[in-house]
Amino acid sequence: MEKLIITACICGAEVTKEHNPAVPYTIEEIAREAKSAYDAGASVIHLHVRWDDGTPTQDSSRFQEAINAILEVCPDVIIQPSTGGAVGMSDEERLASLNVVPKPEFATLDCGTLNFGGDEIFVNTDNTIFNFARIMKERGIKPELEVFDKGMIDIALKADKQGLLVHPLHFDFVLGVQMSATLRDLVIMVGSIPHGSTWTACGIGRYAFDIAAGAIIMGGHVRIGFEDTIYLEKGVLAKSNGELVEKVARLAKFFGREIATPDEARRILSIK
(Lines of atoms letter the chains of each structure in order from A and count residues from 1; the text may use other names and numbers.)
(Lines give C-alpha, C1' and ligand atoms only; values in the text may rest on other atoms or scores of the structure.)
(Ligands and ions follow the chains in the order given, each with its own letter.)
Protein backbone atom coordinates (compact mmCIF):
# COMPACT_ATOMS: atom_id res chain seq x y z
CA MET A 1 0.00 0.00 0.00
CA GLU A 2 0.96 3.63 -0.45
CA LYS A 3 2.11 5.48 2.61
CA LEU A 4 -0.70 7.04 4.64
CA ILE A 5 -1.51 10.72 4.23
CA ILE A 6 -2.92 12.25 7.40
CA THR A 7 -4.88 15.48 6.99
CA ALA A 8 -5.39 17.55 10.13
CA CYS A 9 -8.58 19.65 10.15
CA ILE A 10 -7.48 21.83 13.01
CA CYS A 11 -10.45 24.11 13.77
CA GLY A 12 -13.37 24.04 11.30
CA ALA A 13 -16.10 26.68 11.39
CA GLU A 14 -18.57 25.30 13.92
CA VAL A 15 -16.74 23.83 16.92
CA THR A 16 -15.90 26.31 19.69
CA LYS A 17 -13.83 26.67 22.83
CA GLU A 18 -17.02 25.92 24.75
CA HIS A 19 -16.82 22.44 23.25
CA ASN A 20 -13.08 22.11 23.82
CA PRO A 21 -10.85 24.92 25.17
CA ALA A 22 -7.99 23.85 22.86
CA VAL A 23 -9.90 24.77 19.67
CA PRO A 24 -7.79 27.48 17.99
CA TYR A 25 -9.13 30.92 17.07
CA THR A 26 -6.16 33.31 16.97
CA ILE A 27 -3.35 33.17 14.43
CA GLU A 28 -0.95 32.09 17.16
CA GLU A 29 -3.29 29.30 18.25
CA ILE A 30 -3.81 28.13 14.66
CA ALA A 31 -0.05 27.96 14.07
CA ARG A 32 0.39 26.09 17.38
CA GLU A 33 -2.24 23.50 16.46
CA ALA A 34 -0.89 23.08 12.93
CA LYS A 35 2.58 22.46 14.35
CA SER A 36 1.29 19.94 16.88
CA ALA A 37 -0.47 18.02 14.09
CA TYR A 38 2.54 18.24 11.75
CA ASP A 39 4.92 17.00 14.43
CA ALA A 40 2.62 14.02 15.04
CA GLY A 41 2.60 13.03 11.36
CA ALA A 42 0.11 15.21 9.44
CA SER A 43 1.29 16.20 5.98
CA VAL A 44 -1.82 18.25 5.09
CA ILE A 45 -3.40 21.04 7.14
CA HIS A 46 -7.06 21.57 6.20
CA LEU A 47 -7.53 25.23 7.02
CA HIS A 48 -10.49 27.26 8.19
CA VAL A 49 -9.80 30.56 9.94
CA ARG A 50 -11.55 32.55 12.66
CA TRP A 51 -11.43 36.05 14.01
CA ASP A 52 -9.99 36.23 17.51
CA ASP A 53 -13.47 35.94 19.05
CA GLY A 54 -14.05 32.63 17.23
CA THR A 55 -16.27 33.97 14.44
CA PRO A 56 -15.58 32.03 11.22
CA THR A 57 -14.41 34.07 8.24
CA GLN A 58 -13.20 33.55 4.68
CA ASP A 59 -11.37 36.88 4.67
CA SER A 60 -8.33 36.49 2.40
CA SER A 61 -6.09 38.62 4.62
CA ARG A 62 -6.90 36.43 7.62
CA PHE A 63 -6.09 33.31 5.58
CA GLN A 64 -2.84 34.95 4.50
CA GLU A 65 -1.87 35.64 8.11
CA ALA A 66 -2.63 32.06 9.11
CA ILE A 67 -0.77 30.56 6.15
CA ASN A 68 2.29 32.71 6.82
CA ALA A 69 2.28 31.65 10.46
CA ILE A 70 1.89 27.96 9.64
CA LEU A 71 4.65 28.00 7.02
CA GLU A 72 6.95 29.68 9.53
CA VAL A 73 6.78 26.60 11.76
CA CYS A 74 5.98 23.89 9.16
CA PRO A 75 7.69 25.10 5.97
CA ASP A 76 7.02 22.01 3.82
CA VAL A 77 3.45 21.18 4.93
CA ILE A 78 0.60 21.15 2.40
CA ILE A 79 -1.98 23.78 3.32
CA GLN A 80 -5.49 23.08 2.06
CA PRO A 81 -7.76 26.15 2.37
CA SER A 82 -11.46 25.45 2.77
CA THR A 83 -13.82 26.93 0.18
CA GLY A 84 -16.72 25.68 2.29
CA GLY A 85 -16.50 28.46 4.83
CA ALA A 86 -19.55 28.46 7.06
CA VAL A 87 -23.29 28.03 6.53
CA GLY A 88 -24.82 31.14 4.96
CA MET A 89 -21.71 32.52 3.26
CA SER A 90 -21.94 33.58 -0.39
CA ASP A 91 -19.94 31.90 -3.15
CA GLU A 92 -17.81 35.03 -3.49
CA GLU A 93 -17.00 35.00 0.24
CA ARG A 94 -16.12 31.32 0.15
CA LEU A 95 -13.71 31.68 -2.79
CA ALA A 96 -11.72 34.44 -1.06
CA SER A 97 -9.63 31.79 0.72
CA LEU A 98 -7.90 31.06 -2.60
CA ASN A 99 -6.60 34.63 -2.95
CA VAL A 100 -3.37 34.03 -1.05
CA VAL A 101 0.37 33.76 -1.71
CA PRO A 102 1.78 31.28 -2.43
CA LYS A 103 -1.09 30.02 -4.56
CA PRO A 104 -2.75 27.04 -2.85
CA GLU A 105 -1.63 23.64 -4.08
CA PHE A 106 -4.79 22.00 -2.82
CA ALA A 107 -8.26 23.21 -1.75
CA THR A 108 -11.63 21.72 -0.88
CA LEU A 109 -14.55 21.57 -3.31
CA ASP A 110 -17.90 20.64 -1.75
CA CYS A 111 -19.97 18.56 -4.16
CA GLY A 112 -23.55 18.89 -2.96
CA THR A 113 -26.07 20.53 -0.69
CA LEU A 114 -26.00 19.20 2.84
CA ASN A 115 -28.37 19.03 5.81
CA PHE A 116 -26.22 19.99 8.80
CA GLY A 117 -28.97 19.36 11.35
CA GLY A 118 -32.01 21.30 12.52
CA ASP A 119 -32.66 24.12 10.06
CA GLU A 120 -29.04 24.48 8.90
CA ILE A 121 -28.54 23.83 5.20
CA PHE A 122 -25.16 24.13 3.48
CA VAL A 123 -26.13 25.02 -0.10
CA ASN A 124 -24.04 23.95 -3.10
CA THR A 125 -25.97 24.14 -6.37
CA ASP A 126 -24.67 22.47 -9.51
CA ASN A 127 -23.70 25.90 -10.82
CA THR A 128 -21.73 26.68 -7.65
CA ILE A 129 -19.90 23.35 -7.83
CA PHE A 130 -19.08 23.66 -11.52
CA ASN A 131 -17.94 27.28 -11.12
CA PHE A 132 -15.66 26.43 -8.19
CA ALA A 133 -14.22 23.51 -10.19
CA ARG A 134 -13.63 25.77 -13.21
CA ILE A 135 -11.84 28.39 -11.13
CA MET A 136 -9.60 25.81 -9.45
CA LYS A 137 -8.70 24.25 -12.80
CA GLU A 138 -7.88 27.66 -14.30
CA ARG A 139 -5.62 28.47 -11.33
CA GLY A 140 -3.94 25.06 -11.24
CA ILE A 141 -5.27 24.17 -7.78
CA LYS A 142 -5.94 20.50 -7.03
CA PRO A 143 -9.47 20.07 -5.65
CA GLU A 144 -10.28 17.65 -2.88
CA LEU A 145 -13.83 16.59 -3.75
CA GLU A 146 -15.77 16.73 -0.49
CA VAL A 147 -18.61 14.22 -0.58
CA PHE A 148 -21.03 13.51 2.26
CA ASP A 149 -23.06 10.81 0.48
CA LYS A 150 -23.04 8.70 -2.69
CA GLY A 151 -25.07 11.26 -4.66
CA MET A 152 -22.32 13.84 -4.23
CA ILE A 153 -19.87 11.50 -5.94
CA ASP A 154 -22.22 11.44 -8.91
CA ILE A 155 -22.34 15.25 -8.99
CA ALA A 156 -18.53 15.34 -8.94
CA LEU A 157 -18.50 12.94 -11.88
CA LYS A 158 -20.89 15.27 -13.75
CA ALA A 159 -18.30 18.03 -13.32
CA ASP A 160 -15.65 15.63 -14.56
CA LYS A 161 -17.67 14.84 -17.71
CA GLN A 162 -17.79 18.56 -18.42
CA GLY A 163 -13.99 18.66 -18.39
CA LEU A 164 -13.78 20.68 -15.17
CA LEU A 165 -11.55 18.25 -13.27
CA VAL A 166 -8.08 16.86 -13.89
CA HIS A 167 -7.27 13.19 -13.26
CA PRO A 168 -6.37 11.52 -11.00
CA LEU A 169 -9.28 12.72 -8.89
CA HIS A 170 -9.07 12.93 -5.12
CA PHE A 171 -12.10 12.49 -2.85
CA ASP A 172 -12.76 13.05 0.83
CA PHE A 173 -15.58 10.91 2.22
CA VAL A 174 -17.17 12.70 5.19
CA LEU A 175 -19.29 10.13 7.00
CA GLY A 176 -21.62 10.57 9.93
CA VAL A 177 -23.37 13.80 8.89
CA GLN A 178 -25.77 13.10 6.02
CA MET A 179 -24.74 9.48 5.46
CA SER A 180 -24.14 6.99 8.24
CA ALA A 181 -20.58 6.08 9.19
CA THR A 182 -20.10 2.33 8.91
CA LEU A 183 -17.60 0.21 7.03
CA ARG A 184 -20.45 -0.74 4.68
CA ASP A 185 -20.88 2.94 3.80
CA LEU A 186 -17.15 3.40 3.30
CA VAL A 187 -17.00 0.39 0.97
CA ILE A 188 -19.92 1.81 -1.07
CA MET A 189 -18.15 5.16 -1.43
CA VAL A 190 -14.80 3.66 -2.40
CA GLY A 191 -16.48 1.43 -4.98
CA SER A 192 -18.20 4.43 -6.60
CA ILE A 193 -15.18 6.50 -7.66
CA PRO A 194 -13.12 6.18 -10.86
CA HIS A 195 -10.23 3.73 -11.01
CA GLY A 196 -6.96 5.43 -10.16
CA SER A 197 -8.53 8.02 -7.86
CA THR A 198 -7.14 8.62 -4.40
CA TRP A 199 -9.32 9.11 -1.35
CA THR A 200 -9.38 10.24 2.24
CA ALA A 201 -12.07 9.43 4.78
CA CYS A 202 -13.23 10.92 8.05
CA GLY A 203 -15.89 10.00 10.56
CA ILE A 204 -17.61 12.72 12.52
CA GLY A 205 -17.67 12.60 16.32
CA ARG A 206 -17.69 9.12 17.82
CA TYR A 207 -17.11 7.55 14.40
CA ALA A 208 -13.73 9.26 13.87
CA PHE A 209 -11.40 6.41 14.75
CA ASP A 210 -13.62 3.62 13.39
CA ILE A 211 -13.52 5.25 9.96
CA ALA A 212 -9.82 6.04 10.34
CA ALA A 213 -9.07 2.36 10.97
CA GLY A 214 -11.21 1.33 7.99
CA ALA A 215 -9.46 3.79 5.69
CA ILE A 216 -6.03 2.63 6.80
CA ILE A 217 -6.88 -1.03 6.18
CA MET A 218 -8.50 -0.33 2.79
CA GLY A 219 -5.58 1.69 1.43
CA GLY A 220 -7.11 5.13 1.71
CA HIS A 221 -6.01 8.13 3.72
CA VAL A 222 -7.30 9.74 6.91
CA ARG A 223 -8.59 13.13 8.03
CA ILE A 224 -8.74 13.90 11.74
CA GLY A 225 -8.88 17.00 13.91
CA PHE A 226 -11.03 19.29 16.01
CA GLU A 227 -13.31 20.09 13.06
CA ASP A 228 -14.45 16.46 13.10
CA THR A 229 -14.00 15.31 16.70
CA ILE A 230 -12.93 16.90 19.97
CA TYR A 231 -12.47 13.64 21.87
CA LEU A 232 -9.44 11.36 22.07
CA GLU A 233 -11.68 8.63 23.43
CA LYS A 234 -15.09 8.47 25.06
CA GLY A 235 -15.34 11.23 27.66
CA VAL A 236 -11.71 12.37 27.20
CA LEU A 237 -11.21 15.71 25.45
CA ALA A 238 -8.16 15.87 23.21
CA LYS A 239 -5.61 18.41 24.44
CA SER A 240 -4.44 19.21 20.91
CA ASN A 241 -4.86 18.25 17.29
CA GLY A 242 -1.49 16.57 17.67
CA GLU A 243 -2.98 14.06 20.12
CA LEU A 244 -5.65 13.11 17.56
CA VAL A 245 -3.09 12.75 14.75
CA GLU A 246 -0.80 10.73 17.02
CA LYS A 247 -3.61 8.24 17.68
CA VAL A 248 -4.14 7.78 13.93
CA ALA A 249 -0.38 7.30 13.50
CA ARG A 250 -0.45 4.57 16.16
CA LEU A 251 -3.30 2.85 14.30
CA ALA A 252 -1.30 3.06 11.07
CA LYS A 253 1.70 1.47 12.74
CA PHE A 254 -0.48 -1.31 14.16
CA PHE A 255 -1.85 -2.06 10.68
CA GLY A 256 1.56 -1.84 9.02
CA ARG A 257 1.30 1.44 7.08
CA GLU A 258 4.00 4.05 7.07
CA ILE A 259 3.15 7.75 7.33
CA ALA A 260 3.72 9.97 4.29
CA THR A 261 5.82 13.11 4.51
CA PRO A 262 4.47 16.24 2.80
CA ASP A 263 6.60 15.63 -0.29
CA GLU A 264 5.51 12.00 -0.44
CA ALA A 265 1.90 13.18 -0.10
CA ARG A 266 2.41 15.55 -3.05
CA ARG A 267 3.55 12.60 -5.17
CA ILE A 268 0.67 10.35 -4.09
CA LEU A 269 -1.89 13.13 -4.76
CA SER A 270 -0.26 14.17 -8.07
CA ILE A 271 0.09 17.74 -6.86
CA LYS A 272 2.40 19.51 -9.26
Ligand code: KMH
Contents of the next structure:
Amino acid sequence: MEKLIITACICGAEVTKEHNPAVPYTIEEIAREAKSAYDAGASVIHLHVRWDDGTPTQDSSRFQEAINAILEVCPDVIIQPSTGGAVGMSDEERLASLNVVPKPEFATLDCGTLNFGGDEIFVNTDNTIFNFARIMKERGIKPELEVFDKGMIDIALKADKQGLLVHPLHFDFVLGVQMSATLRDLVIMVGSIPHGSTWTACGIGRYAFDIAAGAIIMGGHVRIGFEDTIYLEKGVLAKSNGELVEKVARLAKFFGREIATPDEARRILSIK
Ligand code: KMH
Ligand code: ZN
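I have the form predicted alone already, so could you send the form predicted in complex with this ligand?
Every chain and every other molecule in the complex is listed next, the one we just looked at coming first.
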Protein backbone atom coordinates (compact mmCIF):
# COMPACT_ATOMS: atom_id res chain seq x y z
CA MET A 1 0.00 0.00 0.00
CA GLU A 2 1.11 3.58 -0.65
CA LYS A 3 2.17 5.64 2.32
CA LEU A 4 -0.63 7.54 4.06
CA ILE A 5 -1.23 11.20 3.27
CA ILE A 6 -2.68 13.07 6.22
CA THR A 7 -4.44 16.33 5.39
CA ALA A 8 -4.97 18.68 8.32
CA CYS A 9 -8.03 20.92 8.01
CA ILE A 10 -6.88 23.21 10.78
CA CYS A 11 -9.42 26.01 10.78
CA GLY A 12 -12.58 25.68 8.67
CA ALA A 13 -15.10 28.47 8.27
CA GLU A 14 -17.80 27.39 10.67
CA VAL A 15 -16.16 26.06 13.84
CA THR A 16 -15.40 28.73 16.46
CA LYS A 17 -13.43 29.31 19.65
CA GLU A 18 -16.73 28.83 21.51
CA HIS A 19 -16.65 25.22 20.29
CA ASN A 20 -12.95 24.79 21.08
CA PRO A 21 -10.67 27.64 22.24
CA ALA A 22 -7.76 26.23 20.19
CA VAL A 23 -9.51 26.96 16.86
CA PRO A 24 -7.13 29.39 15.08
CA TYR A 25 -8.22 32.85 13.85
CA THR A 26 -5.10 35.03 13.81
CA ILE A 27 -2.17 34.47 11.44
CA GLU A 28 0.02 33.46 14.40
CA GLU A 29 -2.59 30.95 15.56
CA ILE A 30 -2.97 29.53 12.04
CA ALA A 31 0.81 29.07 11.74
CA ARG A 32 0.93 27.47 15.21
CA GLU A 33 -1.82 24.99 14.31
CA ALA A 34 -0.30 24.19 10.92
CA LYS A 35 3.05 23.49 12.58
CA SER A 36 1.50 21.25 15.23
CA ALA A 37 -0.23 19.22 12.49
CA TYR A 38 2.90 19.08 10.30
CA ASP A 39 5.08 17.97 13.21
CA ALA A 40 2.59 15.18 13.91
CA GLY A 41 2.69 13.92 10.29
CA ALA A 42 0.40 16.06 8.15
CA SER A 43 1.76 16.63 4.64
CA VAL A 44 -1.18 18.74 3.41
CA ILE A 45 -2.77 21.75 5.11
CA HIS A 46 -6.34 22.42 3.95
CA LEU A 47 -6.59 26.14 4.50
CA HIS A 48 -9.41 28.52 5.37
CA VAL A 49 -8.60 31.89 6.87
CA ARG A 50 -10.38 34.19 9.30
CA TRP A 51 -10.09 37.78 10.32
CA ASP A 52 -8.79 38.21 13.87
CA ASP A 53 -12.37 38.27 15.22
CA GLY A 54 -13.07 34.85 13.68
CA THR A 55 -15.07 36.00 10.65
CA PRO A 56 -14.30 33.74 7.68
CA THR A 57 -12.85 35.47 4.62
CA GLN A 58 -11.50 34.50 1.20
CA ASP A 59 -9.49 37.74 0.96
CA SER A 60 -6.37 36.96 -1.05
CA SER A 61 -4.04 39.10 1.06
CA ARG A 62 -5.20 37.33 4.21
CA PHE A 63 -4.51 33.99 2.49
CA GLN A 64 -1.12 35.29 1.43
CA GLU A 65 -0.24 36.29 5.00
CA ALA A 66 -1.31 32.89 6.31
CA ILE A 67 0.60 31.03 3.59
CA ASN A 68 3.77 33.05 4.23
CA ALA A 69 3.52 32.32 7.95
CA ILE A 70 2.89 28.59 7.40
CA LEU A 71 5.75 28.22 4.92
CA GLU A 72 8.10 29.85 7.41
CA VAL A 73 7.51 27.04 9.91
CA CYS A 74 6.64 24.16 7.52
CA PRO A 75 8.69 24.99 4.40
CA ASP A 76 7.83 21.91 2.29
CA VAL A 77 4.20 21.38 3.29
CA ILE A 78 1.49 21.26 0.58
CA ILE A 79 -0.99 24.07 1.15
CA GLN A 80 -4.48 23.47 -0.20
CA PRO A 81 -6.54 26.69 -0.18
CA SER A 82 -10.29 26.22 0.12
CA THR A 83 -12.41 27.49 -2.75
CA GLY A 84 -15.48 26.57 -0.71
CA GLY A 85 -15.06 29.44 1.72
CA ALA A 86 -18.16 29.87 3.86
CA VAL A 87 -21.86 29.43 3.08
CA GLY A 88 -23.24 32.47 1.23
CA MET A 89 -20.02 33.67 -0.42
CA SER A 90 -20.09 34.47 -4.14
CA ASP A 91 -18.08 32.43 -6.66
CA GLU A 92 -15.79 35.40 -7.31
CA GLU A 93 -15.12 35.81 -3.58
CA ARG A 94 -14.41 32.09 -3.19
CA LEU A 95 -11.90 32.02 -6.07
CA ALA A 96 -9.83 34.83 -4.53
CA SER A 97 -8.01 32.28 -2.34
CA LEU A 98 -6.20 31.10 -5.49
CA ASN A 99 -4.61 34.50 -6.13
CA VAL A 100 -1.51 33.88 -4.03
CA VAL A 101 2.18 33.16 -4.52
CA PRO A 102 3.59 30.63 -4.92
CA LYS A 103 0.72 29.50 -7.14
CA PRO A 104 -1.30 26.88 -5.21
CA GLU A 105 -0.35 23.29 -6.06
CA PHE A 106 -3.65 21.94 -4.84
CA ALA A 107 -7.09 23.43 -4.03
CA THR A 108 -10.56 22.18 -3.19
CA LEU A 109 -13.30 21.91 -5.82
CA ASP A 110 -16.73 21.32 -4.28
CA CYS A 111 -18.80 19.11 -6.56
CA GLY A 112 -22.40 19.81 -5.60
CA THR A 113 -24.94 21.75 -3.60
CA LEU A 114 -25.66 20.48 -0.14
CA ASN A 115 -27.70 20.99 2.98
CA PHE A 116 -25.34 22.40 5.56
CA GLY A 117 -27.60 22.16 8.61
CA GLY A 118 -30.58 24.28 9.68
CA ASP A 119 -31.50 26.63 6.84
CA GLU A 120 -27.97 26.76 5.42
CA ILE A 121 -27.34 25.64 1.85
CA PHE A 122 -23.86 25.49 0.33
CA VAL A 123 -24.55 26.30 -3.32
CA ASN A 124 -22.46 24.78 -6.11
CA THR A 125 -24.35 24.77 -9.41
CA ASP A 126 -23.02 22.79 -12.37
CA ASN A 127 -21.86 26.08 -13.93
CA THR A 128 -19.94 27.02 -10.77
CA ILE A 129 -18.28 23.61 -10.61
CA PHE A 130 -17.34 23.53 -14.30
CA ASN A 131 -16.06 27.10 -14.16
CA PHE A 132 -13.90 26.42 -11.06
CA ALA A 133 -12.58 23.24 -12.75
CA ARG A 134 -11.73 25.13 -15.93
CA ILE A 135 -9.89 27.87 -14.02
CA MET A 136 -7.88 25.32 -12.01
CA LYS A 137 -6.98 23.39 -15.16
CA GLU A 138 -5.87 26.58 -16.94
CA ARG A 139 -3.70 27.57 -13.98
CA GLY A 140 -2.23 24.09 -13.41
CA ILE A 141 -3.77 23.69 -9.94
CA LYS A 142 -4.69 20.14 -8.95
CA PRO A 143 -8.28 20.02 -7.69
CA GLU A 144 -9.26 17.89 -4.74
CA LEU A 145 -12.81 16.89 -5.69
CA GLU A 146 -14.88 17.43 -2.55
CA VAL A 147 -17.80 15.02 -2.68
CA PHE A 148 -20.37 14.94 0.09
CA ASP A 149 -22.48 12.16 -1.43
CA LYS A 150 -22.40 9.71 -4.33
CA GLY A 151 -24.27 12.10 -6.68
CA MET A 152 -21.38 14.56 -6.42
CA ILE A 153 -19.00 11.92 -7.77
CA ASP A 154 -21.29 11.75 -10.81
CA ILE A 155 -21.18 15.54 -11.20
CA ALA A 156 -17.36 15.44 -11.03
CA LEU A 157 -17.39 12.78 -13.73
CA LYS A 158 -19.57 15.07 -15.89
CA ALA A 159 -16.87 17.75 -15.56
CA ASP A 160 -14.32 15.09 -16.49
CA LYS A 161 -16.31 14.12 -19.61
CA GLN A 162 -16.15 17.77 -20.68
CA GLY A 163 -12.34 17.61 -20.44
CA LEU A 164 -12.17 19.92 -17.43
CA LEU A 165 -10.14 17.60 -15.20
CA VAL A 166 -6.67 16.10 -15.47
CA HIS A 167 -6.10 12.42 -14.54
CA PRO A 168 -5.46 10.84 -12.12
CA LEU A 169 -8.39 12.39 -10.25
CA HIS A 170 -8.23 12.89 -6.51
CA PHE A 171 -11.41 12.79 -4.41
CA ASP A 172 -12.16 13.74 -0.82
CA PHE A 173 -15.18 11.91 0.62
CA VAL A 174 -16.71 14.16 3.25
CA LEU A 175 -19.00 11.86 5.20
CA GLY A 176 -21.45 12.89 7.90
CA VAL A 177 -22.68 16.24 6.51
CA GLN A 178 -25.28 15.24 3.93
CA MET A 179 -24.51 11.53 3.57
CA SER A 180 -24.16 9.30 6.62
CA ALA A 181 -20.69 8.21 7.71
CA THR A 182 -20.60 4.45 8.07
CA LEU A 183 -18.05 2.08 6.59
CA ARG A 184 -20.76 1.00 4.14
CA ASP A 185 -20.96 4.61 2.91
CA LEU A 186 -17.20 4.70 2.51
CA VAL A 187 -17.20 1.45 0.53
CA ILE A 188 -19.92 2.82 -1.80
CA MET A 189 -17.90 5.98 -2.45
CA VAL A 190 -14.62 4.12 -3.05
CA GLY A 191 -16.39 1.78 -5.48
CA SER A 192 -17.85 4.71 -7.46
CA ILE A 193 -14.69 6.51 -8.58
CA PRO A 194 -12.65 5.77 -11.72
CA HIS A 195 -9.93 3.17 -11.50
CA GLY A 196 -6.57 4.80 -10.84
CA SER A 197 -8.01 7.71 -8.84
CA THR A 198 -6.66 8.52 -5.39
CA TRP A 199 -8.89 9.39 -2.46
CA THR A 200 -9.00 10.88 1.00
CA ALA A 201 -11.84 10.48 3.45
CA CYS A 202 -13.05 12.33 6.48
CA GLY A 203 -15.88 11.74 8.91
CA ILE A 204 -17.46 14.71 10.58
CA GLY A 205 -17.64 14.89 14.39
CA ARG A 206 -17.90 11.56 16.15
CA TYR A 207 -17.32 9.66 12.91
CA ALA A 208 -13.85 11.12 12.39
CA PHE A 209 -11.75 8.24 13.67
CA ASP A 210 -14.01 5.43 12.36
CA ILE A 211 -13.66 6.83 8.85
CA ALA A 212 -9.93 7.45 9.37
CA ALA A 213 -9.43 3.80 10.34
CA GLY A 214 -11.50 2.66 7.33
CA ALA A 215 -9.47 4.82 4.95
CA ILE A 216 -6.16 3.59 6.40
CA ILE A 217 -7.18 -0.05 5.99
CA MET A 218 -8.63 0.43 2.50
CA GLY A 219 -5.61 2.21 1.05
CA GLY A 220 -7.07 5.72 1.00
CA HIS A 221 -5.80 8.83 2.75
CA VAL A 222 -7.15 10.72 5.76
CA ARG A 223 -8.29 14.25 6.47
CA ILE A 224 -8.57 15.36 10.09
CA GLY A 225 -8.64 18.69 11.94
CA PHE A 226 -10.80 21.21 13.70
CA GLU A 227 -12.84 21.90 10.56
CA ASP A 228 -14.20 18.35 10.87
CA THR A 229 -13.93 17.47 14.56
CA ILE A 230 -12.96 19.27 17.74
CA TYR A 231 -12.85 16.16 19.94
CA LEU A 232 -9.94 13.80 20.52
CA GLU A 233 -12.34 11.31 22.04
CA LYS A 234 -15.83 11.42 23.54
CA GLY A 235 -16.05 14.47 25.81
CA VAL A 236 -12.35 15.40 25.42
CA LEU A 237 -11.60 18.51 23.37
CA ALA A 238 -8.40 18.31 21.32
CA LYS A 239 -5.84 20.85 22.49
CA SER A 240 -4.43 21.27 18.99
CA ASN A 241 -4.76 20.00 15.44
CA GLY A 242 -1.49 18.21 16.15
CA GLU A 243 -3.22 16.02 18.75
CA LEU A 244 -5.81 14.96 16.16
CA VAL A 245 -3.15 14.21 13.53
CA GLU A 246 -1.10 12.29 16.11
CA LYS A 247 -4.08 10.04 16.81
CA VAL A 248 -4.42 9.28 13.08
CA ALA A 249 -0.66 8.61 12.90
CA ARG A 250 -1.02 6.17 15.83
CA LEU A 251 -3.86 4.38 14.02
CA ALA A 252 -1.72 4.18 10.87
CA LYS A 253 1.15 2.69 12.87
CA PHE A 254 -1.22 0.18 14.45
CA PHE A 255 -2.35 -0.96 10.98
CA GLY A 256 1.19 -0.94 9.58
CA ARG A 257 0.82 2.03 7.23
CA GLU A 258 3.71 4.47 6.95
CA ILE A 259 3.11 8.23 6.81
CA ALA A 260 3.96 10.18 3.63
CA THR A 261 6.21 13.22 3.69
CA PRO A 262 5.05 16.23 1.64
CA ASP A 263 7.26 15.21 -1.31
CA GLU A 264 5.97 11.65 -1.14
CA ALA A 265 2.45 13.07 -1.08
CA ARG A 266 3.22 15.12 -4.21
CA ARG A 267 4.29 11.95 -5.99
CA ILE A 268 1.26 9.93 -4.83
CA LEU A 269 -1.10 12.74 -5.89
CA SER A 270 0.72 13.38 -9.18
CA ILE A 271 1.25 17.01 -8.22
CA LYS A 272 3.95 18.44 -10.43
N1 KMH B 1 -17.13 25.82 4.59
C2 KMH B 1 -17.94 25.09 3.67
C3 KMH B 1 -19.14 25.89 3.26
C4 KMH B 1 -14.10 23.53 1.06
O5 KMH B 1 -13.27 23.92 1.88
O6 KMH B 1 -13.88 23.47 -0.15
C7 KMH B 1 -17.21 24.67 2.46
C8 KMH B 1 -15.96 23.90 2.67
C9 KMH B 1 -15.46 23.12 1.53
O10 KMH B 1 -15.34 23.92 3.73
ZN1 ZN C 1 -12.89 23.40 3.98
